[in-house]
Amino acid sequence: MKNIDSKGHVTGKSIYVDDIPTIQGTGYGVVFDSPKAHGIIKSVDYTKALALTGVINILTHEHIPGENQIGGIFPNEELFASKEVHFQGQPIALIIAESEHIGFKARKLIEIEIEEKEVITDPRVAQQKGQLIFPPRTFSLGSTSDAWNDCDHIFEGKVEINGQEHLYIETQGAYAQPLESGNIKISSSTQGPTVVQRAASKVLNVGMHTIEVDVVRLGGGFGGKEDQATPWAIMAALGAQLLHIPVKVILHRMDDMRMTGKRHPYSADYKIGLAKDLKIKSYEVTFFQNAGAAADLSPAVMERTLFHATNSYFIPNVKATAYSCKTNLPPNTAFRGFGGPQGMFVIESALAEAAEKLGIDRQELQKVNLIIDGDEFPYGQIAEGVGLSKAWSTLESKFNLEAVKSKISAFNKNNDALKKGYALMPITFGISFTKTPMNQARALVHIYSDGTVGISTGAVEMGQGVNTKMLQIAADVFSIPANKIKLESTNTTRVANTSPTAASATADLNGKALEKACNALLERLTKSAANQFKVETSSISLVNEAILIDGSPSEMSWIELVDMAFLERVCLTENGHYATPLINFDKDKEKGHPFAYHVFGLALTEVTLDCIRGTYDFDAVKIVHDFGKSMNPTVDRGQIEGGLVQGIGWMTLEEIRYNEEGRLLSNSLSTYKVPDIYSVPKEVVIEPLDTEGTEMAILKSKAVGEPPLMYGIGAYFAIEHAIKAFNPQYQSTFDAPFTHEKVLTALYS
């Protein structure tokens, strides 16, 4: 099946939040956030911005009839600043004017005086200081101090990751209408239609049931509207309440990537140890992620870290460590992967590291500690389904790896303004909510009478394709074409206490819900068929919208069979439920089964260095990936190419500036700047790594949301193959992202 949202996007008809008409006598929302990143609040003078003509009001915490806290995890983030502001960017009010013109206009008259106090970007100074969101986390496996003394090599290092940007086309924004008896409507660009829920039912004082949260589909999330878009939909929706007009808050740019949180960075040191035969004995890491102002999601982020720290390696001492540490910058979030990369950098700057000082490459330390079926990881969960030594099999014959080595090779010999590199860059990616009971899902579907069929789950379409994969389960459980099925918009009133669509287990989730759901009635109608026809329920089958009788047509379609069932008072209304079986995690043991599977591949990423002006060209990336038993190749692939992408950006171009000061200096996209189309690889191959797939996910077919992104980061080592090509003298940094100016820095240090 064809992507069912391509025509819509390309023809400018698909439906986003700024899309919907606007109602009579709406109020536009504009923000007025705080100027200094860290202080105490002495005074807010509102008097010339309430007197300019068209301000309808200036919402504030005093206004608010509930609780002045959206933290989601730990309730230590207020939506408007009270006494004390935290990072530049921090919401203070919401002026609510008749356009968004006036709005801007009367920010620029509020008169606010900050008390300043110390400001923190650094997480390491804010561990230091004691400043942390929660108490660190380790993971162990082994004993790391009694293998050391094993190790017949032992390297240690610092490693540093910048954040990343989410740039999603759409920003964040939502459009709050007042309804009947109190209720309220909000229109969010969220990915956790329930969390904006839950949330605003908490400040508005009111129970969740009066506050509909509908979503028809986002233009971009990636992580970054699964908390964060939840204060701008309960600033409109408190407008709506107090003010009882329907109100809109949609970010400018600028605002947008001023005041919202990023991917997290993270400092990290390591030491590792290996034998004579290259095999690691021993792994301790200790990260430092910068949290940010407020906890937001990085406790779990945090936790995702830990659980793929040693990446596709079996290691049999771990000591993993973790501190989220309180910063003053906007609190940071879920991105791509969610902690999964930086984790996953850190072992591979390792694997460098050890590599450069024993004089081999790189590949050598990586094919000879793969894991395998049996191995243990850190946290307990014991490996199954493994297909990395095949992966790595495919890809060295598939792609003639030893060809590629040589060529190469003998361009680097002739050539002295240009240099090649490559790398290879292996994944295991585990998929589920490590939170176990975030890991459930809810359908509903309605056959109507005449034979067309109306589906809602719980999945937010965002660009990934989801609602392609929902329908097509549809179609092919009934056997129906998808034009005879609609797909609703994702509404808390007809589907309750979502989880958000995230940690790449929504297609999973959602749609073995929805499978059960379908199965549920077509074996309703299956009996309905097999008493009309009066034979066993076995003996019946519907295909393409025929009813057969052991195979063979009989005179009723499906259309048919489903007014006939209506008649005889059949139930054609399912609710399914699913909850992702066997998955357990125990924090107080850090130990457990906290994954339903994991997605494993391979990539290989081919680099042209110029060395006279620092610049690159990505000359191909050829993947081995661990589709499962795809259900939709061509979304499927259009994950890979897009997180791959993401990933080289995040590695190479992708750099985050804050001052010391907290102010944001990469704060427009004239600042901050993402892959293009002459920045992609000019040649991205897939090969599928043949598998059986797992029953634990969707017909089989693997979760593809998270796990390409990492194959982004074989990127930053190609590059410092080439450099090292050109430059023997150099020395890892191991400080992302690979900038321009830092390949030039490096190729002439």
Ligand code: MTE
Given for the second form:
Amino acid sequence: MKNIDSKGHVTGKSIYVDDIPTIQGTGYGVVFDSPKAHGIIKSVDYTKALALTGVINILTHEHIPGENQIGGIFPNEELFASKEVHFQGQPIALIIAESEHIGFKARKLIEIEIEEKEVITDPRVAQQKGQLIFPPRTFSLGSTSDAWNDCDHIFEGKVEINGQEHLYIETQGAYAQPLESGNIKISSSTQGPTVVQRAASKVLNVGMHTIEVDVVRLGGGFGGKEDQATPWAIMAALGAQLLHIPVKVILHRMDDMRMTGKRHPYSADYKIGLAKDLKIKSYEVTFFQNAGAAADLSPAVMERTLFHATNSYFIPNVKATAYSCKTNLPPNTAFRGFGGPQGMFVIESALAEAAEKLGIDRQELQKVNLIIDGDEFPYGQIAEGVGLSKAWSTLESKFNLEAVKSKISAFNKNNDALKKGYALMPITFGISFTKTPMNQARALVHIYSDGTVGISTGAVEMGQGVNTKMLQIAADVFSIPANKIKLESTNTTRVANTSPTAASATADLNGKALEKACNALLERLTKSAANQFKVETSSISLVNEAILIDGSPSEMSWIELVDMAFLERVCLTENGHYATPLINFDKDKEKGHPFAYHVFGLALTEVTLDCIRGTYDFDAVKIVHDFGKSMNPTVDRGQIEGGLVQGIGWMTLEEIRYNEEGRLLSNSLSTYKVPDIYSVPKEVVIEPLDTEGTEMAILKSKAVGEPPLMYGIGAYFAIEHAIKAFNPQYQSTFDAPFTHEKVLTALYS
Ligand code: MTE
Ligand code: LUZ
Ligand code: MOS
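Output the structure of the form predicted in complex with this ligand; the preceding block shows the form predicted alone.
All chains and molecules follow, beginning with the one already shown.
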């Protein structure tokens, strides 16, 4: 099935928050934010702004009826700064005006006085000063201190990893509408409708039942709207509550870039020990996560960094420690991979350093250390269905790795100004929210009396195609055409207590809840048919809108059966609930079985470097990927291509810069470069690995949303490989992203 949104998207008919027709009397919210990264608010003077014609009101912390608090994991983040500001871009007030234009004008008239305090932007500095969001955590396996004695080679180093701007095409936004009896409806561009509902109820001091959050779709989220869609939605709701008018808040791009958090930058120290046979014996790593000024999702992101600290390798002795460091940057947040990519980049850097020092190919080290079924991850889960060796041999044969290698070395012999390089990048990513209770979902299904079907789930469509997959599931169970099924918007009144659409688990969780609901309805309909024909229920089947008895067509159609069941007063509505079985994690021991399963694969990245300019082109990325039994290969390939390119962007062009005062310098699209059609790989080949899939995945179709991003890490090491062909003196620095400037410096260092 084609993505059901593709036609609407290309014809511009798809609806986003800002496309919802506005109601007369709507107020437009513009956020007034802190011009300083750290300090005490001495005074704010709103007089001039309030006097401007068209300004309806300005809301501050003083107007909040409930708690001035939006922190989800830890309550350490105010909606509007009250006494102190902790980052540039921190919201202080919401101007509500008759138009956005007036709101922006009013913003310039607000006078603020801040007594500045010390600004910290470096996570290591924060850690030294004891400024942590919460206590550090350590995952360990075996004993690294004992294991160093058995190592023939030991290497140590430091790694720097920058953040990443989400750059969803649709910026953050919400539209809130007051309903009768104090109820409020919020249309929000959020990955977490319930996150918004819960936080709004706290701030507005009302029950969750009075707040309805509705999401049609997102113009991209990528994790940036898992937690950080919340403040704007609450601000709009607060305006609706206090002023009794509809309020719309849509961030303009530069406001969005300045005010919202990004992928976490990390700094890390590693020490790796190998035996003569190149097996990794011991690995110690310390991560310094740049959390920004508040917790947001940093604790969970940091945890996933620890989960993926050994990527796809088995290491018998591991000690991985992470610090979540409080700095004066916007609170950093979820971003595709959720801390996993940073953990993986460090171990890949450690392997690259070891290979460089030993004078061998990095891939030799990778290959002999791949995790195999039965091996233990440092968090206690045993690898099962992780077929990296098969992925490796498939890649070697399908893409003729030896030929690629000799082609590259021949090219490098014959060219001075251009050099080619390649890298292999294995990935292994755990599927499930690492917080076990979040792994649940519900779905609501109505069969209407004319045989059409309406579906609601907790899944949010953000471009990843989850709605298409939901539709497929219902169409498959009922065996009716997709055009008889409508996918409703995601709405907290229809489906409550949702987990955010995140962790790549949305299709699994919501799909399984939906499958259960549809199957329950199918069973009821089958029973009605069996009664009618006086046969066993096992004789009845529903195929292509026809009712079959022992495989032969009856005179009854799907529509007639539904109509009959309705007249018999059979309930044609069902609610399905799914909670992932088996999974658990004990945070005291830091051991358990947190993931339903792992997704794995291997990428080969080929690059050509222009050694005069320091620029590069990716010739090809060839991937062997474990889809399980993909329920929608087109959608899933789209996820791989998009994730890969986003990962390459993070590793190469995308450079977030803050100055010492905590001001975002890469604050617009002219100073922040993302991959475009010219910088994507010229060729992306995806070879599905023939695997069984797992019962834990919906229809055995494995989750695909985040894992491919990490194939992009190969780009960094492919570039390094090419640099070495030009400059054998080059010493790796492991400082991502590998921008053109850094490459140029490396070529001549
Ligand atoms: N694909 C598109 N087009 N847009 C997005 O915002 N988000 C990614 C991924 N793919 C995203 C995307 C992220 S961060 C996640 S967690 C998953 O989709 C979420 O959806 P899923 O659970 O249905 O895979
Ligand atoms: N969000 C979350 C996530 O809350 N928990 C997770 O484990 C997770 N993993 C990936 C992406 N988002
Ligand atoms: Mo994705 S980072 O789980 O929203």
